[in-house]
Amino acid sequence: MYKYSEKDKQFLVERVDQFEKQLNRYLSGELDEDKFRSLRLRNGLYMELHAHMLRIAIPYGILSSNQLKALADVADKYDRGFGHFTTRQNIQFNWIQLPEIANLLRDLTEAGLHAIQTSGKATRNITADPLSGLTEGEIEDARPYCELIRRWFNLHPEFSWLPGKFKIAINGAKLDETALRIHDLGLRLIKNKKGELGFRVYVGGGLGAAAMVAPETASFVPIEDILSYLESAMRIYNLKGRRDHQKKLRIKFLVRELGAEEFSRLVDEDWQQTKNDPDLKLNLKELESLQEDFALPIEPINLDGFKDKVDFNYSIWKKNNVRNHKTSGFSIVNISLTKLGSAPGDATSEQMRILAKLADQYSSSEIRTTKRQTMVFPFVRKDQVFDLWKALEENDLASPHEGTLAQIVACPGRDYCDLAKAVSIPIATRVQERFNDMNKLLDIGDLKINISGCENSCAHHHIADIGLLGMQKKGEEYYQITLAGETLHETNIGKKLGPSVSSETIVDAVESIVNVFIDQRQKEEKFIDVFKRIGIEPFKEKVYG
């Protein structure tokens, strides 16, 4: 894995200094509350119900097992020993003390950790698959071109300042699980006619209030020319992009007001003025170099005759968390954070250490994060996964949920954010509750279920299967239901299902939601399957009446 060089630290360390220096001043009174705001926000930190929040970059979610141990420190001594890992691979402290902020982030530096951009209207932390290097069928490793584009666009003097937030995604692998379409740029690697490598360019999804797909607005740009193409794009986006309406800040509002083929049209037209600067052409050799340094650590090895123990609940685990790899005698582990009663994503100080110290021994010392806000133990040896099992199950991280209805994703809510209309973390508690019978589970299969606690939708509701909204009506709490969104092989938003349902009665109506599923599946149909066959009235009739 990529690790930042001494030049890396000591400009993190120089970032810090500065920042320190102004939060001094706000602190003191020289600094007003608006100076401040955009300050803070650029290096991470949000004012939350309780207290401030701070957003940790993970950049394309690969965390060392250092980071790890590192995070959880911070954890203990300047949050509540837990941390919060977000659907975009980032990680959250929900309980941070303006005062303490300076010295947190100088911690950080020592593990090659930061916040900067994390937040502000600016180019945010880039993500990748999860799974990038390790699966079959990959055009290409994503996250060097992730780490270079990453570099190119922190801090660049021209688009520090957009109209709104930009999120980019990229991917190489055969499956979605990136979400490209609902960022404000994906890139997707691609090979052409000829066997040239390069990508294709999406431009203005997003999710929120107006939930939008992205459209294509370039089928094949050359590998070596994408940071030119990209400049062109955020220009474009800088020059037109809407700043007078806080609604209509992201790039997604202004591919839908120009159209797409008037987008694309004036990006190419910039895109010719510059895309032969050599200057803006993509380092080659600095790409061989980190191509070089995401290598994956490990070689094929032989295990004919290796037979895996025999034991029902690590059958079930293995089932539901393990899968193939491409390199011969290895698996890749997914490790579900989910607990009855625990926050989707929490991770806490003693979790965090035993992950560390169990990617040590298993893992090469790596760990990755992924949006359903789990984990990836990538290098697992085969005939190490039980042992792996064994450990996980004496620390109570063995959790079978991944890939069934248990494992919700959920943003903190009303419990913690401000801008929440309503909780999160009880409904899935509550969804979890009703749903606790793993045979039950293991019967209904690949189910998502997100929820988020207002428009923003951080918890990604409109791509899941069932997904929740939160929302206010007379003071009490209601959700939303959408239905069939997807990612993996398409991108689909989901379908409203209809009125908001109560507090009350919302585990119910996915209750009926998942019956419907149940009795009109055929064979190994999944959820999107369904709907895509029978429609939207089978769930209306079930939940409405």
Contents of the next structure:
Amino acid sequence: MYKYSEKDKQFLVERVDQFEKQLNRYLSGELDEDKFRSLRLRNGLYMELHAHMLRIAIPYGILSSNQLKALADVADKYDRGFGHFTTRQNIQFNWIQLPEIANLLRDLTEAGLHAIQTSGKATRNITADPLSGLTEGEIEDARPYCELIRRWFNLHPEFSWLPGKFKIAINGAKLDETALRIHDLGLRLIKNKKGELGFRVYVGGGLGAAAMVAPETASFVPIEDILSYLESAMRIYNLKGRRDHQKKLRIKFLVRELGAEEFSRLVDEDWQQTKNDPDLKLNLKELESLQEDFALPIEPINLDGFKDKVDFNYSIWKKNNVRNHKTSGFSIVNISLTKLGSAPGDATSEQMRILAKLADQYSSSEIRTTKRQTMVFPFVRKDQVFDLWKALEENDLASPHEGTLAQIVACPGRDYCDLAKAVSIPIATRVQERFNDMNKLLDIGDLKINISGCENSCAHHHIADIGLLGMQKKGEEYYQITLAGETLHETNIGKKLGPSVSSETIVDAVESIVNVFIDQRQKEEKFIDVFKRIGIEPFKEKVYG
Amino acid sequence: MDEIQNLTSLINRDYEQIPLVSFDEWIENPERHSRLGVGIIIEPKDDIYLIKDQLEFIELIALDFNNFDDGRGYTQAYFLSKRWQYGGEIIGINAHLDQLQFMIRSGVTTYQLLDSYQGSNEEDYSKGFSMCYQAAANNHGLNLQY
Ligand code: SF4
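Which structure goes with the form predicted together with its partner chain, now that we have seen the form predicted alone?
Full assembly next; the chain just shown is listed first.
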């Protein structure tokens, strides 16, 4: 498993030292509110009225068991015993005291964890498919590239004070689990006709009020030229981004205003000046060494003749939570932390420690986090899946919800977030209660519901089968419904169903939508297939009719 | 790597004696101003491409970093220093303590801090990190990791 070198850790320590000085200057009144805001966000720190939230990066969604233990320790020592795993491969702590932040961050440096650029107007931590390296048909594991690009943008002198936040995703798999094209910049690993590796580049995607699928700006950038291309794209954004308009800071507005073609032309013009600069070529030797570090820690095993245990609850859990691994003899196990009434993504320190221990025992000490806020054990021997399930069950972690409608993604919403227009978690709970029947859930199958408490869209409701967006109407909480968002095969933003629906009737509306799906589906059709075949009208009729 | 430039060795003339004009003033009449031997002050909004072919006539260039969150100055410094190899001083004016290392690495050859930072320990910030992960106009003294 990839680990930070001593030098990388040294960098983390220097960053904490500097932030501590800035924090002290702020606390003594030497550094003003505005500047400190800009600096603290670049260190993942949000300040709320009563407590402060700190966002720690989980690069590419991978955690070693030791890192998970370190996070559990932080949850106990500095928070109230839990943390919140987000949809973007981060963990957030909500009850942090200002003077303790430097110590908290220092505690994490030893485990190679940090909060660098997890917020603020800079390049955020890069997201990759949490199943990288595990599934069939992958062009290549994207993570070594992610790591080289992440390093490159760490405190980049030219691009650390951008017009807005900048999120990059990289995908090397057949299916797009990363939702590339809703990112400010998405890179898809591809091979050209000659079999050479490169990236297809998409720029200017984003969710929120003006949701946009990123257009392609380059069809093939050879891997060794990717840094210079990225620099040129960021340079154009840095110079021309709409700094004059608070609501148009993101690159999607620039791309939209210039037109994708003109934007691409400007980037290309700049890139022609730098693409041959040897300093900007991707370091292929380092790439190779990273590829070794990221290589899977397992070898294929022959389990011919192995018969799994028969147990009713186990088989339901297995159907929903266990996936095929590309390495024979192994499975990928999904662990859902979802419980009725608890915030999706929340984990207690105790749960973290249990998972760390079980990962040591069953999954080569590795855990991954997904954008559906679940945990994945990537390397479980097929003949140990049952034992793992038993252990999970003993610890109340064997929720069989993964891959069903009940695995709802919800942002913290009005219960925890100052920006919220409406609650999210209580709606998730009510939907789960309505569908609290495993047979029904199994019948419905994989159907994704995401709930955001405001237009910031932290729960990515635009790309769910059923997306709910909280809003205010005459002082009451309402929800706008979008249907059939997707990213796996192609990227489509969900379509608005119609007028927003009140909090009282929103669960009925969701049920009506699910019923239309069940009534209309043919054979193995998924929600998105049905929607494409029958259109939005039947859903409208049922909800508003 | 480009030849590594040491910040202090570049401060080789008394630039404060050079009269400064605004970017707009320069653009209005470059010939006249180049005869007078002036330096120019560039704000983040100014389109630096417009002076690309006149650099040899400009005595010095002051980039204004007053707006803490406006990062265009860093790209301007990059163009002047690394891309176009401007030979004169590139001064970061109205500079902020916490951004010194970013400015220097982007190609600023000297700086004037805002008055409010009087008495602060500049080295903590101008040399805050001992290493870096990317090529830049000036990585002098840094342990390179790329
Ligand atoms: S979507 Fe809105 S309410 Fe939900 S966490 Fe994000 S900002 Fe808060």
